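Take a look at this one chain, the form predicted alone, written out in structure tokens.
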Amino acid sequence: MISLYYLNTESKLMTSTATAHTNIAFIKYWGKKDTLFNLPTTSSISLTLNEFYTKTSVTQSGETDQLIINDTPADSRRIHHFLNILRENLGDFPALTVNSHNHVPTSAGLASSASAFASLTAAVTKDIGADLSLSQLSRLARRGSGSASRSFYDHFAIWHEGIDDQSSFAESLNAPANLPIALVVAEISSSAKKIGSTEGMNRAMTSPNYGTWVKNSADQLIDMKRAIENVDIEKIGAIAEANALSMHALNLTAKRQPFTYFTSETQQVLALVRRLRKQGILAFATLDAGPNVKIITHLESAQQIIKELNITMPDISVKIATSGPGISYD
């Protein structure tokens, strides 16, 4: 448990605002060894994205916690549960209205929950005057969404799987400045996915190949750190693609209700990535829990890839994402 920083529950909370950016894991988190504390089965490495983010404000709201997303009232049960976790760790505070503006599609595999829970954790702790380090914030945010632990850091971050609540946290992965990496985001769908991440993980862990995936992921994490240090974008992309595709293969081989997040459009984009690579263009794919494909490339090649996508699949939305900042406060 984090030390108690705030005890004066009679003080009226002012509005506090924080912004966190999404992150895309190049070495994936896909499975939990402890569901209560959201402890993952593997460590992971991610890239924070400049173009996708969540801005969250909190204010005292009276008797019950409330949630507003993009100016529309939303189901507050998950947020209420998470705020109670913060109250258990930091001391009691009044009910809050959480006003979240999400500049990323929700539940479509673009890490909207990561930026949402990171910004919420930062806004609440600022509001109550809790002076926490980034690693402490990452531990707290992990309880709401595991991937949120990584969204406090700029550029590359590593989330250590840990063995308990205290040892599972994220920290910055020191990378060379101005790494010329880009993601071309092929947004096939902005709709909420039918199978949530938690359910997807639970099914994937029944795959007979899951233990092998965990072992291979640990090796890939070491290789990824080295590739980042060496500014080897081709190696970064190759490792990330292998890690992502093997993760999604677990879904197909699950003993309990096998499934896939891929659509026919997903497969078309993956085929295009392979074709571009054969043509000598640096292009590798990664996918989270959803149909959208992120194409890892060099900044100089991004526009060429977008041109090819627009020709081949003119109906899908395409954006460029670049390396982004860590948590910030208004």
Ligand code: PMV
Contents of the next structure:
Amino acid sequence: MISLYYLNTESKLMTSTATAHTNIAFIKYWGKKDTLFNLPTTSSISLTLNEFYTKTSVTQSGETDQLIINDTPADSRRIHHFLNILRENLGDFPALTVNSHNHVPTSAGLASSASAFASLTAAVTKDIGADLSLSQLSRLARRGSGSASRSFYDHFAIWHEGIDDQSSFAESLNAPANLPIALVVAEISSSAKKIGSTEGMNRAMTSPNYGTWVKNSADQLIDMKRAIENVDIEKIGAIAEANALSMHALNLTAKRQPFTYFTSETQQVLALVRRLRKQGILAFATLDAGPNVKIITHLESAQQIIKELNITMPDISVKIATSGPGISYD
Ligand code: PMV
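Mind sharing the form predicted in complex with the ligand? What's above is the form predicted alone.
Complete assembly follows, chain above in first position.
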């Protein structure tokens, strides 16, 4: 419990707004050791992205919590559940209308839940007058979506897996500023039935290779920190790709309902990444809970990669992102 009661009576009919950018994990979170508190089996490292963000406003109004996404009323059950977790932690507060504007292309395969829950946590705590540190905000946002814990910080963040609710939160990773890193996002649309991250993780954890993945991830985390400190983008990319591909191998080798997020277009982009590398272009791939490939590269090679993608796969749309800012308030 962070505080007993934070209701700010003066802000009752006011609207509080916060903006959070999404993040891409270079060392992934892919499995929960505690589903109630959303504690991960591994620590993870991410880069916050400049291009993609969610702006969320909350207003104390109505009888029940309500959600509006991009000006359209949406199913509010997940948000209501999360707001009740905030009420348990911060003290009771009235029903909220949550107005969320997503600037994360839905097909880009970038987790909009990260920026959505981070911005919501920040907007609510501002609204009720709770003055929390970034790590306290991160800890709370984790309960809405694990990856949201990392979206409070600019540049690189590390989410410490922790051993309980108190100790599992993200903080800023002390990384050199102006790291010339870019992410080229190849948007592959998929008509395949989506498998949400929680279901995907549950299945992956039944893989006989899961324990090895957790163990390797701890070593990759140490190597990744060093590569970031050394501004070694090639190493960052190589470790991130190894981590991501072994995460996806867990999905294929799951004992219960094995599956893959990859499509034939995913394989085509991965083949292109390997070809570019052979040609001496710095390019490494990472993928999340979907078919889209995000190519990690040096800022100066990004345009060339986009050109190659446009030639090889003219039908897919491509976006570019670099390091982005932490949480902000209007
Ligand atoms: O936070 P969730 O439940 O959306 O899970 C995110 C899982 C990955 O995006 C695949 C990996 C990560 O660490 O962000």
